[in-house]
Amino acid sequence: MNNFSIKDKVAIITGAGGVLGGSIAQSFVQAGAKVVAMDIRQENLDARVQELRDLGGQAIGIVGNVLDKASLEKAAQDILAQWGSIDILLNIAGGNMPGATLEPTQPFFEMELPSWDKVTNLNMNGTVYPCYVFGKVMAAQGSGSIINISSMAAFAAITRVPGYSAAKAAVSNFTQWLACEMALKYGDKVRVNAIAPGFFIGDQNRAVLINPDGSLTERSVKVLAKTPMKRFGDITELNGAVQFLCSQAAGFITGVVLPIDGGFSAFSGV
């Protein structure tokens, strides 16, 4: 079972102030990893780091902007000064926004282009930039594991979220490209993979999936009809897959985009 261990590994988690980043951060400190919680807002970090330390874990918080190379380089210097290595990078920062999400009857031509720019920039470049900065450290070490966040929207078209879909498709492609680049030039100990979560109810999509009275929206009914497990995922159900991909047990796995979706991506609906 030691092959599955991430104990004492230094793991950077971008977007650690959010729900998904927080859930993975908790699972990582409980598994003995040294967690660098990174978020663009200090107030998000203070509570998160205290929460992680209360669990008995080693954790530090660093304010960092995933779209600012200088900010990330400063973070890399601080992390190396404190812990000496960067073993794991989890690119969790991302998400969607209302202006880039179409209403059911709204045409594409009314979408707010500035919102499209923000969403595609955050999800695509917000993955590329940390890989560029922290991946360089891993290349120099000759070891490291990067996990990106793709989406069901990268597998097939999902209505109403054009910007998010385009960006996550780019993340999947970039994950595969970078995996090959790292392995070919820096050896088999530098790996790059992604997970593609299915449908989980969170703050960003709650209004789209759940009516004010608590009942399922029409969109939720369609999602569950195409999910063989017939339920939404629980955010904690992502943690084990991420830990596995970061461990030596996945030592021959790179360039994979792993669906965690209750069968959504496998089911034709028939």
Ligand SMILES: NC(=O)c1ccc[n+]([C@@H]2O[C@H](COP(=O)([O-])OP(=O)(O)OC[C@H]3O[C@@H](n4cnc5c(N)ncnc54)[C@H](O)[C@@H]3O)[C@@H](O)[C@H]2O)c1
Contents of the next structure:
Amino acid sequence: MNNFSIKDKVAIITGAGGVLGGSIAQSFVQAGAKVVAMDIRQENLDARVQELRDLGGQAIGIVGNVLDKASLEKAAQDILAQWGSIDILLNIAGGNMPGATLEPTQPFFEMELPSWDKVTNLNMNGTVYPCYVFGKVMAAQGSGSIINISSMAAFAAITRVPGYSAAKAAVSNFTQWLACEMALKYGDKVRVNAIAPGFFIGDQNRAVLINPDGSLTERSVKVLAKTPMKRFGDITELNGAVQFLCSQAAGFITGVVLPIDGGFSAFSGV
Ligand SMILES: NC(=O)c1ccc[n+]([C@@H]2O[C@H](COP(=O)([O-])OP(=O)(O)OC[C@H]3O[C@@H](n4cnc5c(N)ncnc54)[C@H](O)[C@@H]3O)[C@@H](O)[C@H]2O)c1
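Can you give me the structure for the form predicted together with the ligand, which would complement the form predicted on its own we have just seen?
To see the whole picture, the full complex is given below, headed by that same chain.
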């Protein structure tokens, strides 16, 4: 089963200070990868890198902004100077934002456009720019694996989150586009895929899924009704899929958006 290994691979994880990025970073160091934890917030990063080193892993932290090309280019230089290659890019930075979620009765026509701009910028360009900078290194190496984060919101409409949904649909499409571009121009060793997580309780969505008293909101009752497994995901359930897609075991897989959703996207609800 050695072809599932990511040992000694240099993996950049954007948004590594956050919930999903942290969980995947831990699983990556445990699998022997060399992790570059990148986040815009220094305070998120220091604790993360310490945690990864305490697990016995090789990890460095880089403060970087996925929306700033110069910051990404500086990171690429530093990583190449330290570890000599960039084998894996996990574009985890992203997420919804409070101002970009419509109130239940708020018409779309009263949506704050600056919030639309912010959420689409982070989720779409925050994936595209790191692919532009680190993907160039992979193209020159002739090898590499990129994993983007799409969402259930990219498959079918989810009420109240128009900007996040549009941006994640763009991430799915861009994943397919870049997969083809890389394979056509740089060969079969540069692969680009995405995962589409279903519903995992995190800081960004806790308030819309769980009431202050711990009971399910009306929205989360609807989510579970359309989830054949009848539960929310545990963030550790993303780790194996990401490792698989980055490994040689997935050597002929490029351009897929893999749902990890307890069957949500497969089920009509009937
Ligand atoms: N939590 C879920 O249920 C869920 C479901 C589907 C998809 N996702 C997606 O997974 C990804 C991570 O979600 P999460 O719950 O871990 O979010 P999170 O808020 O816990 O973490 C996001 C991290 O990204 C960092 N970040 C924000 N802007 C940045 C920038 N410009 N440059 C660099 N770093 C930046 C933040 O500082 C934070 O540490 C997002 O793309 C989100 O849309 C999450």
